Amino acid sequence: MKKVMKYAFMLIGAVVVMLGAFVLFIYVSDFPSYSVQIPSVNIDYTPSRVERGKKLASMLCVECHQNPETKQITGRLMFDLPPEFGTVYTKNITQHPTKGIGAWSDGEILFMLRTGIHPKTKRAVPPYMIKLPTMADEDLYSIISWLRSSEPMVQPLDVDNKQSSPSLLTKFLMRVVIKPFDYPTKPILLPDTNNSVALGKYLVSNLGCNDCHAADVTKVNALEIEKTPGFMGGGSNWTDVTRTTLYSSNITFDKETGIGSWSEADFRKAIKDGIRPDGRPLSYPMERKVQLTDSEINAIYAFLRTAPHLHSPHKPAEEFVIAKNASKGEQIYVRYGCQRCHGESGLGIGDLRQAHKKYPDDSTLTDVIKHSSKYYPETVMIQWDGIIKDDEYAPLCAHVRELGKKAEQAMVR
């Protein structure tokens, strides 16, 4: 009997060695490496394809890649990342030939958009890093060629990349659960925009909807999407700029729990105005899609409804701790969920920290935040009027000024 505790103690033993030995191997390993076959592809950079581009880029490259102070697609740090993934921050993408992508063959941008292998390293590209094995040519034609226009947002801009420091789970997850796509062998070709829950489909698929309303993000199959655990049920938690968790929701037609109340046009004015049928607004980091044509998000509803209805409610999102002294300005601020975006500092996705200079009166400032899209065509700010109370404008304009005013005293320091 002593002789077998003996083996099976050192049996244990050595299990546990090796799997420290594993864990180590894991923590100073870089990502894994993989074999480089580089299409080749003579893209014909359009006007239509540049206008197209531009659209899809908007909605999948920029919101990562744009940089709020630079205002160019420079790279920032990734406050909406789950914490589990590290700290993470996005590359410069504009057309600069050394901090850019400038130098890269139109093939190596298409090579590493499909597959997630990076073409001059030979490393898989991290998990969070959207991926487009299933985006038709065309499509990723005009991106490239966006990416090639003469776009003031990505233009060549001297700007260095600040390196990720990817979290154990991220490592472990890029060595034995995510792997690289494979590079189609054939051609991918654009949905028929006849078929409405076809297009649906396709748009769900390549606009990240499925990454972002899995339960779980490490388990999105983004190869057949109907797969993925949870399949839009919700319920994957993120963060905003101040590091806040939230969780995603059920966009399933389950009546009680997802939008199975919702018509038609109560979802296109969700998507496109951010407002629910309720009157609340859409809360971060689902942003309003106004790329999108209304013939687009009826495809979207149409490709939803046909998804299992799943009883899934909603997590509240955690709660932002407020100082006990702030402003009326300051917890108006909060109660909207402007920190989402702009963090506590007027800097986060978007930056406040001008608009005391740009906007000096209070009611042209409350027009901005009232009609954002007046001002800036594209923006995906919530249009606020008939939201935010009337008399809660002047403390909210005041509470603006402040933080520009404490940015230009920092710089000063």
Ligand code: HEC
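A quick note: this is a predicted structure, and the numbers were derived from the prediction, not measured. Numbering follows the first chain given and starts at 1. The term rigid core refers to the most C-alpha atoms you can superpose between the two forms while keeping them within 1.5 Å. Compared with the form predicted in complex with the ligand:
- Relative to the superposed core, D294 undergoes a C-alpha shift smaller than 2 Å between the two forms.
- Core-superposed comparison between the two forms: the CA of G86 exceeds or equals a 2 Å shift.
- After superposing the rigid core, the Cα of I275 is displaced by less than 2 Å between the two forms.
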Contents of the next structure:
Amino acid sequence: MKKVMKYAFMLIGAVVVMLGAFVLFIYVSDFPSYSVQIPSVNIDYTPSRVERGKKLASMLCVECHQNPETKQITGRLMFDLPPEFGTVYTKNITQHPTKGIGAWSDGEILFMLRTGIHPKTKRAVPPYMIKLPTMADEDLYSIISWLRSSEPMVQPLDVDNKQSSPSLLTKFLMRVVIKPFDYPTKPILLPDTNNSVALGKYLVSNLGCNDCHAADVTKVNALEIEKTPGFMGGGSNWTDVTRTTLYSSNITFDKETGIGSWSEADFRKAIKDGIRPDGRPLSYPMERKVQLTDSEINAIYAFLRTAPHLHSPHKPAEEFVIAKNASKGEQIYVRYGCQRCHGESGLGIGDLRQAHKKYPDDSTLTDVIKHSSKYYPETVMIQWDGIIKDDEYAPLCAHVRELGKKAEQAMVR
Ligand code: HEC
Ligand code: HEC
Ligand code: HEC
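If the structure you just shared is the form predicted alone, then what does the corresponding form predicted in complex with the ligand look like?
Once more the chain from above appears, this time first in line as the rest of the complex follows.
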């Protein structure tokens, strides 16, 4: 008996030591590396590709890479990443030869966007950098053409990249769960734009709808989207700029818990304006997409209609708690979810801390809040006109000014 106990203890001891060694290994090691085979491509940067690439990049790349204070794509802190993943910065993707990606070949950019393997370091890129394994070659050529173009946003800027510190959890996921995609062996063609369902499927698979509206982001099937568990039924958790949790909604055509009773026009309003049929705004990170045409949105609707109807009620979001003695303006700011994008301080994916200086009188500041598209044509900010009550603008403007002044004082100190 004693002997059995002794062996049992030795075995447990050995397992503990091995586990410890494994954790230590993950902790000190970098992301795993893979073999890199850069495709040889020769992309013609035509004006129509640059134009198309700009539209795609404005939906898929700019926000993550854009510093909200300068509006330049030189990288930013990923405010909205759950803290368990560590502190992460996106990178300078301007044409700067050393700090940006000016010296990368087209094939290197293409290879990374397709596979998720960094062509220079040969390391896998973390899950929070986009991968586009099913995007048509032509659309990827367009994004690359835009990155190479004479558009102001991509011009070289001498801004250093900040060092990220991914957590143990991220490193573990990178070793064990997340695998890069194979570089496709056949050309990927654009969908037939006359086939609404096919176009809709293409957009759902390439605009992130599939990733975010899955039941669990770690189980997304990016190559055969319909095989994603809980396809379009929502339920996965997301965080806003304040790192408050909210859940994606059910966008199958289930009548009770999905969008089965929405008309095509209701759906267009939600996607373009960010407003539901009952008047409630959609919350970040669900962003309205002003860049999509009506027929593209109708195509998404047509495709969603074909997906199995799932019964999956929308889980309530975590509450963002503010001080009991918060000003009336701050209460309004939080009631409408301004902090989801602007944070508590006014700085998030959008920066409103200069607004008090740019718009010294309340009537202009109110107009900016009501009709921000007039000032920023492609903004993800909802047009608050008709949603925020008229008598709420004065205290809300006061709070916006307060945030600007607080930031100024912090600079002086
Ligand atoms: C969800 C946020 C997010 C989106 C969307 C995103 N990126 Fe990134 N990107 C990142 C992060 C984070 C990194 C840094 C990864 C790392 O640390 O290795 C990165 C790195 C890169 C790099 C490598 C730069 C370097 O010097 O190592 C390139 C190139 C790039 N992104 C291009 C793009 C393009 C093009 C798009 C749009 C198709 C895009 N990104 C969309 C977050 C994002
Ligand atoms: C970054 C993750 C993310 C992406 C990408 C995303 N969604 Fe969402 N979506 C969400 C979240 C989270 C909600 C819930 C928002 C809320 O609680 O207000 C939501 C809500 C919605 C709603 C409202 C449904 C309802 O019943 O209220 C619709 C419609 C929708 N998304 C459609 C889409 C479509 C179509 C796409 C692709 C073009 C897409 N979403 C891409 C995260 C995302
Ligand atoms: C979905 C994200 C989102 C939400 C929610 C949001 N905003 Fe914004 N807002 C932005 C972004 C992004 C910008 C920067 C303009 C741009 O480039 O799109 C901005 C710009 C602004 C500006 C102009 C800043 C300037 O310097 O010109 C003000 C003022 C503002 N927001 C106030 C508000 C208020 C008040 C609320 C709540 C009622 C709010 N925003 C909600 C994303 C958002």
